[in-house]
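The chain below stands alone and is given in structure tokens; this is the form predicted alone.
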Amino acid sequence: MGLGAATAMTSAFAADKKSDSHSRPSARELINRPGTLVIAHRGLPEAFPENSVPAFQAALEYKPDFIELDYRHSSDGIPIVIHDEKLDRTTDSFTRFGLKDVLIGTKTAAQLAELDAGTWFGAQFAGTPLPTLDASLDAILAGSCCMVERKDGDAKTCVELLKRKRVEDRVIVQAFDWDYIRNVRKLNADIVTGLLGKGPLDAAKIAEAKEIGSEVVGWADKDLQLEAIAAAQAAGLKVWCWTVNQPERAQQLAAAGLNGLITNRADVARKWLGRS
């Protein structure tokens, strides 16, 4: 399936839910709600190829508050949804190009659109394409808000895409590169932003996050201490945790006041948290 077919598929899906999406809360409204939000990490990656339109559409059935994705730029500057820097793990790039360790940034969007990003996960997903960020937003925003994680690429391209699609209020943009988030905020301070990190969430990190002006810090599960949640919240930040896939840990974090649970198990996470 090529880029045109993928775009047609997501556009049709978005059209089916257009009226429903207009009534949905904004990203800012969601992050300020009490309780623990559910964020579907890469869609529904334990049942569908991660970061694919089918994975996003499947996740929507379980009503997550956000669906998370990762993007990188093609060689011609188009944001493409994929986690890894190299194409090998989740596409047939070796078969297509005859090379190992092909970097996504060395191929055009048109070349990337011809790759099979589904067979690696299961034969029934053969022909699933790498989606553009544009097409992925259409699929996700038809029924949820989107957490857009930048892996590489400039801030201006992302901000301009969101503006063109008029969806600035339906997303949170996050990155491990805190300077990138500084640039997003300079371009459009109305976009909700998140700062990803690992290691100690200490006073210095909390102070830097406040200085940048981001609303959310998203921290590695293995490093997030319960007392750090309270400290960050006392500074006015929301705290999210990645990637939590065990119910006991999810419940422990929620009891400590965690604001957002990033999980591969959006199909059951709401039950873990006692949400219908």
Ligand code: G3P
Contents of the next structure:
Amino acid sequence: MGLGAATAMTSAFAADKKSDSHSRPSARELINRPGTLVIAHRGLPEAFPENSVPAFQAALEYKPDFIELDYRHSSDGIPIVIHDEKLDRTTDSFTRFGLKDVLIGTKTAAQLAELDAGTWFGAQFAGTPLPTLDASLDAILAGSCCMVERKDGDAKTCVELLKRKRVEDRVIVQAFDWDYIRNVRKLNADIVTGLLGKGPLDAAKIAEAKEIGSEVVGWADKDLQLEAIAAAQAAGLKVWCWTVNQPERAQQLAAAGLNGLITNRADVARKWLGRS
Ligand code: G3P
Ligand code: CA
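One more: the block was the form predicted alone; return the form predicted together with SN-glycerol-3-phosphate (G3P).
Next comes the full complex, and the chain you just saw is listed first.
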């Protein structure tokens, strides 16, 4: 990373010193800051069960700009924070239900609340529940902003939840399903949104993102060419990248002007980027 880039990053984040709840920046203010934001992917997933309240609370200690989570709907339409469509990998679903490959969308929120989503990661996390989106927002927004990644579920439910909690200005809602983001924007164009993608970030994708009106594109690290960052930015987009866990790559992307680094290593990412 060049000295100029490092200096710009450090000075651009002087506002990080603001920490009390009244001076916390909005999501829109954050995405428009110069420098590279840190987004804690699934909390702190190398040390805590991913997408759990303990993982989010642990991530807060390292002052990420956003904490990312994934949500899907229960059978009764409650947004639940979990990455996979099936419950097997991160819960004791097999033990509880006696079946493999149980889909989250076939169980009620009450049934899902009984699951243990911690023991798969470590015995010390036994009894950690699958959190709702509602409870996760409470934990994350106590000290950061939230990147809400929708894996499944309609836009109206999410937008209404954010409205009821009065946290529309503290989140960025992202999805691979760009039609979902169109619907979020139809319901509330003031919510900051991001379009997730993979493959080439080319002129057609940039044009579609502009037509939708999202401020951010979040692209797969393996597919993100450095030149594409400048091309998207020239069109007025911010570019985030997932999931970057190596300091050399983080610094390369930051020097190329990346706006947001989505990482499993929020515990060290600020140091990689020259931020205090
Ligand atoms: O931030 C986007 C990234 O989380 C998408 O990938 O599979 O980890 O949700 P995934
Ligand atoms: Ca995700």
